[in-house]
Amino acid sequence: MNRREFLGGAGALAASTFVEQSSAAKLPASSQLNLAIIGPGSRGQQLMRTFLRVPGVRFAALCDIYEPRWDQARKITGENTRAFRDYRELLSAKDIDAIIVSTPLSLHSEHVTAALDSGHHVYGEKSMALTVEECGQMRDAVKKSGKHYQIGLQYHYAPWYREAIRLIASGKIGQVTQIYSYWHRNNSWRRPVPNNDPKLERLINWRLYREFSGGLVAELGSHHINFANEVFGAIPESAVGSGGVDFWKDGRETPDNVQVTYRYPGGKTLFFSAITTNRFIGCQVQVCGTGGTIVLTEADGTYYYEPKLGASAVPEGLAVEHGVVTGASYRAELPYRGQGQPIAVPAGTQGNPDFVACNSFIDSLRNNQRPKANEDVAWNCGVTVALGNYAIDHEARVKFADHVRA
């Protein structure tokens, strides 16, 4: 399965609220919205289920070159939903309000741009695009179209992530200097191929092949990278990385483990690690401030204050709040084992990140408001992902200024 076949003959900081208006018309809150999806694979089907939980949402059409997915998707809609092999035919439909793009990463640029050019709003899966150049082209296409675009970074909307952003901005943990993030799991990341048909291998397991995928940095790291970009208020200045196919010798091309260190303005740092051979750490983000630490998981967040010692970086205000610890000139520097303080999510903001993100997109359409995870957020994250992979591939420090424009 090559890129042309994938195309189906198409040819080659704290919870900010954006209220920027576009050329789109505001829709009544009670109006039905007809969505269509390009790429109802595993992630696409999950998005369908989630969008259908939002009142007044219906899927009117779908597109996939792998026809078994048509019936899978129709079981979700509960209708004999129109299905297409060629996405251009879907985009010509006159009764579609917005397009969901959940295709392999290498196709995002083409599919999203075509959807925008045809006059549709777009919810596009992360990462934005495979290359820096394509990210720029997509951002330009969104701004030119006047349509709404939201990137599928659902943790941008996770209530405990938003509360963590608020706490960080308020100085709760002092100055954030480093973020350490991990997505460690113990499985091959390989999906079963029907009848072990080699013709379907790259269609089903596209994440494992460089032609289509940004690998672990794109599929997993993008969430943590987006968070770091928001905390630091910038994209990185440089990146170094390592990784390889070191355990799963099964023909894959994207690394089965990656480690990337990003340097931000002022020496701030994000370290991201993803492995596929041990799940002890799991998925977590450790935000290290001079006065405390916030740890975020896929389900919750916890705050730990930093005891002030002599000559430490703990801010004076936080030292007054928590006191000063004195002791011998030498002590074993053991990991903190005390009880942290759970991050409480404000009433009325609870919710599953997927649902909050999908519901927010629908609200953006109905109220004609720019999505929070818009094309600029997507570009910031997308180019950071792409250049992290570039650093891994070239085994060298990559300076962002050599590759991106503001």
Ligand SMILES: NC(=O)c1ccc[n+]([C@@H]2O[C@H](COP(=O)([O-])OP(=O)(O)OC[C@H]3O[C@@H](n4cnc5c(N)ncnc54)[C@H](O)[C@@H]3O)[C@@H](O)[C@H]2O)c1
Given for the second form:
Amino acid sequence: MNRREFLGGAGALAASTFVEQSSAAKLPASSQLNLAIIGPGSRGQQLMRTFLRVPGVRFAALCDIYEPRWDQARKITGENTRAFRDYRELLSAKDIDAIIVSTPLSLHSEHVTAALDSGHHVYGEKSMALTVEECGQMRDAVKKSGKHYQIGLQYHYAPWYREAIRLIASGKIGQVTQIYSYWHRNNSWRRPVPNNDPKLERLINWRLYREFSGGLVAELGSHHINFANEVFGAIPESAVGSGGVDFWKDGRETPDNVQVTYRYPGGKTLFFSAITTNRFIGCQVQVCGTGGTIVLTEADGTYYYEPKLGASAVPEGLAVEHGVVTGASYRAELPYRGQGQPIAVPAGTQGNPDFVACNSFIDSLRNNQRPKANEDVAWNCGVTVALGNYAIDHEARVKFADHVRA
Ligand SMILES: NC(=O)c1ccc[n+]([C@@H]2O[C@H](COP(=O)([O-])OP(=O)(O)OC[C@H]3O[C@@H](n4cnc5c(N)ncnc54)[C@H](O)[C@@H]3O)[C@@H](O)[C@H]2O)c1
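Switch over from the form predicted alone to the form predicted in complex with the named molecule, please.
Below is the whole assembly, all chains and molecules, this chain first.
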């Protein structure tokens, strides 16, 4: 993928006027939309509640191989909602407009592709798929189907993220050279298994097993990676990574800490770190520009101005003796401790990223407009995640050109 192809995908959505008609028919604005969900687990149930806040949306059916989910989901949709164990039965129902896929990562490719092939629009959870190959197959399947596909990267729609993108593009923080992003928490990432039944361990804790999961990079890093791809207008050229199962030695296979450095064209860099043993930093993205910094959290954004210093590395008027700067007047390079300026979100914008993302998907169906977080955005992010994991696993520099179509 070259820069032009990239801009045809993720880059294009910086423009709010981006509209692309597909072969799908336009629906009346007030029309009732029938959704169905494959995998109404933790995230799926959250999405169901959110979609139901959009006027004119109902859930016609659900599918989950784990039947306790049926009752949980029916508490949200109504006790008569049809439930299936096999997603193929759900897809054969004639009265469904769009499918939500919120199954574990390893199943996204199978479930999303089948939903598209059966003539449905899809809202599919992130990350796109487990492998680079599957991401490519899914992108092709979307394009072939003529249906709409939106990836569940809701921060792509967060008002303070959108405003940050606008400020960065306007030059507010100068030239952005590095993005440092962290998702640091202090818990095991393990979910309780009902009755400690070992047969349920992998179903409930799929995130901890490589067969199903891309670990911390896929589950957490994908949000930050998607942002960096948009800011830099490209996917990375290479990645180096490290990580391991170093603290929670409980039988898990995916690392409990990861660090990945992605190099983008022009030497721009994204550093992503996720750990599970300390939450001092929490979840934040620091966008470093020559004229300032923007820090984004899960709830807000802040801008920090960086006054220009003289061209010399040594403060003006300071005598440098014996080649070592030790004078009392030397100003240490302390961290910035100012307040910063909150990023104002444009008036009238609804603030909850989940709601904005779900509402936008429904708008896309009603107006037959290509979703902003479409299959190209998903692919850019999905392959960046997958190749970051490849770098961690192989403890090597991974060149993207060796793995993705140029
Ligand atoms: N966008 C976000 O912020 C966000 C947050 C959390 C999770 N997620 C994503 O949502 C997806 C699900 O995560 P989760 O935390 O809800 O997991 P979960 O385990 O709580 O839910 C997954 C559900 O899929 C069901 N399932 C498994 N195999 C199935 C099959 N073959 N057919 C039908 N159902 C099947 C499980 O029984 C379970 O109910 C993941 O891709 C995850 O990355 C996204």
